[in-house]
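Encoded as structure tokens, the following chain is the form predicted on its own, with no partner shown.
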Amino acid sequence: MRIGIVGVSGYGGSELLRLCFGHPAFEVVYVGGESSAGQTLSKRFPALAGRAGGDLAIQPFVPEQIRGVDLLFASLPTGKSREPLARVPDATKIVDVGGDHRFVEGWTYGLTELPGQRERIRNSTRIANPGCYPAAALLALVPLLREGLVEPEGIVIDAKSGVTGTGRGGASDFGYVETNEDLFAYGLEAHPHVREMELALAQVAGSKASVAFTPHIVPMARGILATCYARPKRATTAARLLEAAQSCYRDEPFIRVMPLERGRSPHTGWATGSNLAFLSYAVNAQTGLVVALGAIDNLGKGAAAQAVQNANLMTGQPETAGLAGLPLWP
């Protein structure tokens, strides 16, 4: 398959390069970016000088003129994608990374282990990656609604995402000098990912959903932990949750379903470089609150390698190929 990606000199645009020259079938023959336009691949990443492919020239983005590319990965900063990919050819198809497209019409939702989604994505030319926050929740979140064990209202998710998420193009406020040694919120007013997670959750429960949604900054490069908390519809046990966790991704290959060990949540370090997600419940002794628990890679799960989940569907793939590396242990 003859690969393209947009946006290569960021985070999740390199990421997705590093994937793809690792995957069995897939050959990055179009290249695009802003910034690094007119640097050759081994240039701006020095790890591919001598491998076929590294001395591709980085092109400036110009839709009409994708030739030859059957399959588009876009990965540019909200806002920054919906013009112009709606003149790329309708015969390349294309995963958008970036949020211009979640809940689209026209545009399928690429989170692959929602309830009927997958059979939608393989069929689907114009697929809209999930945001990196609402990948972590909701994976967390829809066996419990699945299962009508908690409400789908008042929903609280508090997740904290390492500093990439921001994108290498983010404010400086989000630079190393501002993020280490250091913890905040953002986005309190308003953020695009709680619209996504509330259609979402609404389409498993069948109902109207509301969530009430806090990210935060932690000074690490990568991962995302979200921690959820919902109001159960009956008496339930932790027990019963991971039971209807386990039961909703039984086949799932990158669904890792944890019971707590010594009360502890999964770690984000646990899925640093993969597609995994490690998923863990609880409930509160004093409120009876569910707390559903969801790590990942906020480049991992939360964009790349979900995006390269999603272009294994599409063009007929095994779903796993390229992705089925161990994670980067410390």
Contents of the next structure:
4 protein chains.
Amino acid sequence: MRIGIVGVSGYGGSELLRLCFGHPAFEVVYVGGESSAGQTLSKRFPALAGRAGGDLAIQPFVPEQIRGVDLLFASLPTGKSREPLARVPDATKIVDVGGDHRFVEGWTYGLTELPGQRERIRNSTRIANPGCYPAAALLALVPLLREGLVEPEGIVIDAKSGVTGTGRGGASDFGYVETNEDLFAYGLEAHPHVREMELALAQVAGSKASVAFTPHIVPMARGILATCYARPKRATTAARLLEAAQSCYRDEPFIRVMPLERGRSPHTGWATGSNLAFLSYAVNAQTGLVVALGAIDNLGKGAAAQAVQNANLMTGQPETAGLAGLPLWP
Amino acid sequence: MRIGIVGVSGYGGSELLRLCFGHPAFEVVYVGGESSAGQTLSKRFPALAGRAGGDLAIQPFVPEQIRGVDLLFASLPTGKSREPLARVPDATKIVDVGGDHRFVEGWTYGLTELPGQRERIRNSTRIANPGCYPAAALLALVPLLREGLVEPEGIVIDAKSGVTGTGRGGASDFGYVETNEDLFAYGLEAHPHVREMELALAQVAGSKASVAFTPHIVPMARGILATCYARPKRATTAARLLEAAQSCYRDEPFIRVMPLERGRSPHTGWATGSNLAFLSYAVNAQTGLVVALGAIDNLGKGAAAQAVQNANLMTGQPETAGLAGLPLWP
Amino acid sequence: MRIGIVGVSGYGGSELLRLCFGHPAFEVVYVGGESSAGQTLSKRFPALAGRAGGDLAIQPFVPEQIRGVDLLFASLPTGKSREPLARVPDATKIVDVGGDHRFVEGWTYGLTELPGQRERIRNSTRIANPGCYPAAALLALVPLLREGLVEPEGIVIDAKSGVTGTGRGGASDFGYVETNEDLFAYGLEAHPHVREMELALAQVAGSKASVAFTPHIVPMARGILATCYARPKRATTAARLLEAAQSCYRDEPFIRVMPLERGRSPHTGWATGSNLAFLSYAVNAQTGLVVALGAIDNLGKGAAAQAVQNANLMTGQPETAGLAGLPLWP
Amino acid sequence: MRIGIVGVSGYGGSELLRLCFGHPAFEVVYVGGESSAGQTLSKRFPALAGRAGGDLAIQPFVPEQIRGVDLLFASLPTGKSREPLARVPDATKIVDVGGDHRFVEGWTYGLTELPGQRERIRNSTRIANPGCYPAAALLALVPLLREGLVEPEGIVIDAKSGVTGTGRGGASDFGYVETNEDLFAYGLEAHPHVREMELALAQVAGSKASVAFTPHIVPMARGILATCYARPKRATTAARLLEAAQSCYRDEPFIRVMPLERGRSPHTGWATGSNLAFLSYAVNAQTGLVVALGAIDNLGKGAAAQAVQNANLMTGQPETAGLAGLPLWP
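Based on the form predicted on its own presented above, generate the structure block for the form predicted together with another copy of the chain.
Up next: the whole complex, starting with the chain shown before.
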């Protein structure tokens, strides 16, 4: 498969490049970027200095000029992909890792593990990859809504993300000195992932869903933990919730449903560099609220690795091709 | 004032020492510890090498032998202070920074800014300092309950703490390599701060309160952000919530009520090394839920600085004595 | 004393503000800045919201308009202070924390602990504060050169600095994601601190000095460790080196000469937020080389706290006024 | 190839496991550990929960019972491998990642890129993998000694390591709170890597070598930068040094010789998770000293990846098998 990557210098694009270089059937033949256009790949990725692929030149992205590319990964800033991606030749399949095509006509939502979604992805040529927060939260919540265990309205999603979630252009706001040993919530007035989560949840629940979403930036590079609180339809137990998740994801290669250990949730660090999602469940003793937790690598299941999983389905590769490596730890 | 500190080698004890050394009216005359007993202070605090106070020897804590100490700060592990503190001579006032005496007969709860609490503290000789998570969450929630703006039941408190919150003995579980670039939730089955928060909230609300509490460990040394979600009694606005908080804390020297800026909450890093609490409010557009946010230094307002504030009240000092310094940034 | 601070939004300027607010005799009456001009102080320093001083407006720096300021701290980017500081009225004393006036005619070099320097500073109205790297390295090396224990030529100074050393404008190069979990050497071709170190060392040694200087950026906010290697004039011992340092700094309030403990040097974290310098010495068994180590807070002894020490001397305050607080740990 | 790993729960052992799981020809059939004995692999590596290999039980290490293992990686604490490894059956090849067999009779030193070493490794059944500091420093220095460009005596090796270099048992000394935002030098009196470096350098130089070695612990998990200073035999240039390195490593798949860029050395973060070494060179203008810099991942080229490279040679695999993946960034 001849692969293109646009936005290769961003955090998501860099991870796409790493995954594609390690993929048995993918060959990166085109790389596009804006600020880095004109440089060779080895300039951005010193590991490639003097190695095959290192002298590939980063191109300014001109959609019409994409030729001989079987599949294009697009990792562009929000608001910047609608127009150019519409001009990519039909023969080139697209996975848009950015946010512009989620729940948009003509694009298939690319969270593979949603009920029925895998087949839709297999038959699509235009995939809107899920947002990083939705990937973590939806994977944790979907089994509960699917079985009608919790109310789809009034769900609290309190999510914590590493700094790569801000995108690479964010450096001026996220300098090391300003970001390390610090923590804050943002998006308290509005966040584009809210609509995506509500639409996906409503689809699974078969009725209106509403979420109170608060994202936070935590001083680490990668990782998202979504801590979700939902009202049970009737009193339930952690065992029942686990069972729902295990049943939902029984054959999924990238989902790990985990009982709590010493009352602790999965760690985001368990997923670094992988396409894995770790899910756990509890019932809060004081309030009866259901707590669903999802931990992922925001650049993995939350972006690039999920995108490769979709690309595998779209191109007839084994679904786990290029994604079977263990996470990097420590 | 002649001051004693027990548990001086822990994180809270170290911060108490720093604050007492900088206090215009406090003189540290006694330091007690367990693992560090027998060492001089300068061995634990190299800044004191060759300086006044540096050759003070850390004593094994024998309560009956405390003599000539006007006020004792106790920063002992949970479960370890009830018995020994009962044996401290009556003439010595006590601020227990640990968790064993909160809402216990004969001890006054030491969150100074609770309605009416300041006077009770002034007249007490035994103070149970608040827990770090409760300090952050209660300061944010109390104004709303006090004015009946939110329901006291079913409150979600999703809190994120720096690693000093685990206490110094926790190193084996919280090695640098295991903790950096990682994030997880814990205490999902039970946490001692739940009872403390429910009792304090109920007291303010005048009726039963219940909270779903999820603490998280974030890779930073200091800081807590409590993100709290409560159901409004009737539809409300962020402006109305801010007003309630401003009115509640009008003359408080350590509380900063802040409007959101670009949808962002206060940063924990704004409080480092200080007794400050930063509070913000939002109303979630999708669900109508009230979001109350409190950011503190868990070793400051969440432990040592709050303890000094209480000690000031108990000993007739100006309430801000030794606590007026600006936070350390960066 | 009426104090002005120019460059108040930078890292050094922020630390100056904190120290001046905590100083018993200093009142900040003027703050100047470039990118932050027009804002109030409380906008940059949320701790000041609603507090005395918080509504002071940051001014664009127009030297002629500085009036009624007894002493001005200037913390401007390299190359930006010569011209404007020449226009500051003579009645206003200046401590230039930037690099433009070191070893320049009419300016006194402000490393207080250099032999004879304290008196010169006391009698000066124009002080060039030392660079952060020179502060760490010179304090460690000077006692050895003063007693002729090492050769002044061919000294290796391998220094490691926290990221605040890059200055606040550096965010685009020093984003959290790019900087955390990373380490590199820079300035390998040239660095402005080399001349400063060579001149100061030559002055102490009474003959030409030369240094091979390699600075490194380490993923932490504050702190510098200078590891210096010098050839002994004749075979020596760690005890002899320690003795030289202890004798040199016997009455210095901010210098801590420390024997190695378990073969370990002082930690940079011992100095955070203070004006302290920790010095240690070893003789390398394999090569006979002398190893001199200096650990400081680059914003403390390496910038703002050193500047306040100089200001104290220039204005007749006790030398330790406002600088006696213990370091922040952890 | 049937592979065993002893010490699988340590940092080095964990990385070996990751690399072996990703290796096309290696199958992990035996895992041994001490503190983790009795657990299944999936308990230590949650990514393996429910996956092939996850239920492999970690065994207490009894050398005689190793059966059907073609090659054993041993990652045991210093001083703990001599005796047990002597009892491993001859039929099982060994790569000892620990420090007990370096420059010991009957063991081949496993720094593949040393002149002539590759062939020796190919023909050995007992390999002593290099230490992490020596890997970084030797790779940088060897080309210069090989061509007689620098003196082999009096070399200064100032090295900075991430915290995984301390080994996993070190947690009590290297808690997050104690280690983050801190930096120190250690081993100033003695370090086991000194002898290893001197012997390897002497071998290349053909005459006695001596080094002054100072390791430092830096607040990051992975990475080593060795900054080395050597006296040139005659005046030289950076270009000449680069040329020597390029010529020495022309066909090496894992070595990247890099000109300085804006006076900066390679970043340790360029190598994370890989077997790469980045080398750069400068000549110091003031002193004429040669500066040689080597950046590696201490768990990669400094431990596990180097061990896999050796295992590939010993078992007739392509040398880069399982090691071709790009580094993880960010």
